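Shown next as structure tokens: one chain only, the form predicted on its own.
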Amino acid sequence: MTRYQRLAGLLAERIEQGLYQSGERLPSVRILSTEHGVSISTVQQAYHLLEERQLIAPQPRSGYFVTPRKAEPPVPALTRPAQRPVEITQWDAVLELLNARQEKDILQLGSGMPDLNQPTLKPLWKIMSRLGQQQDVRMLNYDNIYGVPELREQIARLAIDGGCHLTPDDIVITTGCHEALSVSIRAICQPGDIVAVESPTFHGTMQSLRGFGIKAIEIPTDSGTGISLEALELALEQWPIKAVVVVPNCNNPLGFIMPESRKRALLALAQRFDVAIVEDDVYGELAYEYPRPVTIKSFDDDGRVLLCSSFSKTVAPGLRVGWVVPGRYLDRVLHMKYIVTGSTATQTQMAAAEFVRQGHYPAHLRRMRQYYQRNLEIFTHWVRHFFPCGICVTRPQGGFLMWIELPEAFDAVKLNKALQEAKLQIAVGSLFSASGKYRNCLRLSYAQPFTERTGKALEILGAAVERAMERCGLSVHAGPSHEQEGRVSERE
């Protein structure tokens, strides 16, 4: 982090803590330069960064002032899904979301797509170009079903940061994390089985369960600490659950990092009831704090955790390079992979292996963590500015996705249809539920650069939310309810 970024972070922290009040004049450039022992240009850059984040605003011949802000909305409370096995729905809505990727003029505000225009990806382009020019016939041939050895070796080294000590033979390369999740579920379950999932959870996992004829039981989930272990224990006592699917690090869509003590407790619960854990760690490397959080797999001593991940969110989804560490289920995972794809494309595996081996991957991750964290600050400000009161917003600890909860009478599905005229699309909350819950919620992405178009889109979205709430007879000016304030204070 540069000097001006550190200074900007310090000033932002003082603003958040109330040391600089709303509307208050900030110290002059010269005073800050002397106080912190930095150049005037460093202070000017720091102020420019805070201005970009909408935390401060300049006034001609008067200096910089703290921007007046609305009160920070509370975080969503513990979810309360119907805790019984259900048939999974929502495929048509998921397909509509996927098809919108082809529409160049639609701005997808809820997409799970990382930013692909960063300079730290330039080495990857060069590596791919060089591999293509070599005309090595291996690039056009079938690969080993386990995956390219060089790539598995690099992934084993990367896993150390997550607390896992693996060998290349522990790892199976897949076509993205989606295939890793799918083959893991199929290796454990049969049609008619029951799987426990966080609620809300990734819609791709839901649709895999649907396609395999597996029922889901949604478990209440807290936006700060993750799946309710108490509710999961009750479900395990009541139903013949075969596996638990979780995204404990930088959760999609809630953004939390599950505390380490709860990860250990979840594993102990799985051991007690003899069920498998499918751990989706695709966003884990994008945690804002370093070192990155450990995986549940790092505590696994009997091979019941299947760790799934990929480079889709950290580097580029078009590589289609993922992996699974299947533990005791290795043979069955290999069989399922053979049935589905046989082997993964060779050239992108080699490119990913070289990108990591040459040291470009850690540098890229450092940049993306800072970039997404900065985008979160900007995005959160504009959501607070444009959206009406009465909403709850998550506080992501990594990744680039946030979850917004509106009053229960609100219908985000209708809102999404109304936004089509403005060429905007959100990811409606019902996509992330087996039974179509969370119609009053939406997922937003802050992965892409914040531009004038993005700001205008959020303004349109906020106004549309306000109109919809007024039509429902909901208050758009009152602050959070006493109940919501109580939830926030309890969690703090």
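Here the structure is a predicted model, which means the values were calculated and not measured. Throughout, rigid core stands for the largest set of C-alpha atoms superposing within 1.5 Å between the two forms. Numbering follows the first chain given and starts at 1. First, how it differs from the form predicted in complex with another copy of the chain.
- Residue 468 is not among the residues whose C-alpha shifts by 2 Å or more between the two forms once the rigid core is aligned; its shift stays under 2 Å.
- Remark: with the core as the superposition reference, the CA shift of residue 450 between the two forms stays below 2 Å.
- Core-aligned CA deviation for residue 56 between the two forms: 2 Å or greater.
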Given for the second form:
2 protein chains.
Amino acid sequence: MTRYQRLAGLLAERIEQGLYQSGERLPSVRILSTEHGVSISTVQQAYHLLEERQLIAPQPRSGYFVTPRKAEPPVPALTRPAQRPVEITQWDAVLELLNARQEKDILQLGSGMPDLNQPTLKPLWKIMSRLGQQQDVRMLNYDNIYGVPELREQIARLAIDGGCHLTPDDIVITTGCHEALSVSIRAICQPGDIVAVESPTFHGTMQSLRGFGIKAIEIPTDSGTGISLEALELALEQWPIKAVVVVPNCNNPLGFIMPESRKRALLALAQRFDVAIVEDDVYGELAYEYPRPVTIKSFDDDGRVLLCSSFSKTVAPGLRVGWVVPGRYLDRVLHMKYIVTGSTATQTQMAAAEFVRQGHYPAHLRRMRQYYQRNLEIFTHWVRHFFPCGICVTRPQGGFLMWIELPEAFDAVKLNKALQEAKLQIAVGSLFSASGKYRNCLRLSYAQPFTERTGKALEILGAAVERAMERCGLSVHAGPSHEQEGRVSERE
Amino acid sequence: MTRYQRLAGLLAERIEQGLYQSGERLPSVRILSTEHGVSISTVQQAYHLLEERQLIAPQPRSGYFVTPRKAEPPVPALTRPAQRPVEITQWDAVLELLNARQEKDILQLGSGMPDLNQPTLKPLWKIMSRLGQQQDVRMLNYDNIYGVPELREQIARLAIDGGCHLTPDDIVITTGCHEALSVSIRAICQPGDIVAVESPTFHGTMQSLRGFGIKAIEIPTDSGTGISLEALELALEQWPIKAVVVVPNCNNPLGFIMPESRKRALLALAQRFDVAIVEDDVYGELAYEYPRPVTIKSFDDDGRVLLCSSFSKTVAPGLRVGWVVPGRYLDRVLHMKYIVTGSTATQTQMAAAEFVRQGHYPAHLRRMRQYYQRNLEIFTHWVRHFFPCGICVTRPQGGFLMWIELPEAFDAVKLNKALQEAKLQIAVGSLFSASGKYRNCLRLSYAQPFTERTGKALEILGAAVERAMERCGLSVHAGPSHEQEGRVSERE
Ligand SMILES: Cc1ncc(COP(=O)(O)O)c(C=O)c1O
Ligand SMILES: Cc1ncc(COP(=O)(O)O)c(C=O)c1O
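For comparison with the form predicted on its own, would you give the structure of this protein in the form predicted in complex with another copy of the chain?
Entire complex below, previous chain first.
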């Protein structure tokens, strides 16, 4: 470490500890030089370094000041969707997002792809290569309609961590969690039926509902504790709801983990009104807490919960290996699976089974959880740094997705268009509402390694948000947004 | 070759050439011994060999006779389904067939699996192994919703053989032909709609219709020329039919190739009544004629044909790589694909693309066509040999499936149950009808190499059919069945 780096470290520590307060003027170069017995240029270099790190900022003719630390932005309040069954729209916007996925020179801050460059994934490559060498004809043939037996065995073993005691025969393999969700929905519902969803909710689920002619009723959802049970109960009383679809663990897009008591209460509600629960656990294994949170399925004593998941977020989405534990709907789910795809690719199932069987999965999960949690810290720091005040930001408890709520008048769709020029893409909030609500929100992914480019992107994004807000006449100055006050919070 | 084998070969040739006629007494052992200058025991060994091959049969105390050659069984006549829209049943029977697929010690004569042990498939293993070694991260990631671009390029190239000039952007990759069919159907139809199908028709298609609440109207179909256009026209006049689903090339289960004129006429009919055509070409590349027959899609000038296919029958079903060329329904098909699976496994798509790009596909196809055609000859011979008279047998023009029609009173479902003990499975005809017709029919596959076990199986099958027919009081004696006379044939 050079002299100026040591000095910068010392100063940064003092700022951190509050010895130099936010907004305070720092000692002059000359004073510091004397105090620490270093040359003037060493102090100047140290100050430059701190400036680069944005801990201090120069003021023309008056020296350096400690950059004001912004207040932690508040979390989004309980959402307030229109609480009646609606036809689902937004397909065009979803397609746009999907197509953008392919444009290599665009930085995707909105997509749900996991990071695939970690060393703990290396054994998967080896396994795939070995499977090719083994020339087991089974790999080229139609698979059992339930799915490859050894994979179902491994999944049954893994399910114990989520509190479920299953046999391989309780499990049906699917082409990703996507197919798990769509066959589950089809197994329960008829066209014209109503399904309750969290609001916001994953657009894939909503498009599945739409595709089968099902209406969605969006239920208010808290970014810390999940779907409002009070609002859901009211909806169940008022409408002939057939099922509730939830992502209770590391929710997409809000990032919450539903507390166990609320999971139990949700199941009790489902039993009271005799509706099914489709539980999407696709991010569940990426919870930052350890051991991982339990599934609602683990409390299910009458088979009304259909647990859906996949290796898409934890291992690799290109495998398209997912599964459903359909409980009492097993026969219908099998039928629907036969109808939509017949069977799932055999080789990728065998590869996934082998990856788990050889013990690589827990090691990989451990690494990914730490990696995403670390990324979240960095990401949060820079969002706070670059974004104007007046925004709400979630505190994800797992996964790699962050939800940012901007003032009501903000238009994320316009923002996304403006970002195209800067080769940047976010996921606009309206994708996550049946009726196109949440145009003032955006979802960001922090799955990819944080690089200079990401930093630059967040800076551009923050500036664009600020400009847009100013254009709307919205306050961007420091201090907690007044918008937030007086809102109902359901936090436990 | 030993002396007795040479002698046996000579005698077999004479029988083949008609020098010894069917039913005729063969020369005594002594005479032959003198004639050919070989020992008595050599002649006896030669006769035993021919007896084993069932070319001759001993009659107690009177020597050997040439086994009577049976008349070629007639082909099934035009089918006569109930020509009104019906709800589709038969799922339980389909599930039974699917589950049986897994029982290793059962000889599957009913399944639609191709042979996967040919040397021309070896490069595919190498490609899969190499893909693992290359560690291209793209392989583990979500694929483009259209499908891997280089695969679509190769498919566009292949489509030229079927008469289609496509660009990669005309093609959507799916999880097998199954998904291609189900997304096509969903792109065109709403629940409650009516779709016309060939009768008999592939059970997967019918279950897809059923799963989406669509009714099927079964149209009479000829085992040589395909769907009856006259009957279809009547149905189109009478019912609000939305689409026609056909397998015009190497039909499953009837094996016909629709003549080109009829393909054009079918399209004209679809245009006149403004309905869509779902063209399932999954066996089209396995036509015994060369060049392969054209698709209806090749005549399609207003985008109303949705061409569905896959590599499941030609290369390997475990890849689950299929595609649809959806014409004017592209947007809806993309939406439906997103709804049911999101995207298709990336690695198997890349493997298929590479297999074609490297030029292995035409060589493999050539081999498989010859192999299946040769298998058909052997199979036909033994079916004729072991089965009683009074049956009708198709003359497949491609693929590896044969359809056998037994007299009306026959029950193939019962037969299949009886065969379980002998560790044998066929596909019962009723799987191929929306309303469970064709219980008197069975579908056999000749995809697997013809072994002693297959021969034995056909013998058991033939005997069981004969017993069952006798129990029904049906004639099993030689000579063309009288049942067949007077039936309407639509053969061109
Ligand atoms: C909540 C949720 N469920 C399901 C899926 C789909 O998962 P898969 O890629 O396994 O189909 C996603 C992926 O975006 C998701 O975020
Ligand atoms: C006529 C027909 N269409 C479609 C399919 C399904 O093909 P895939 O395995 O590619 O889904 C089959 C397979 O049995 C078939 O026989």
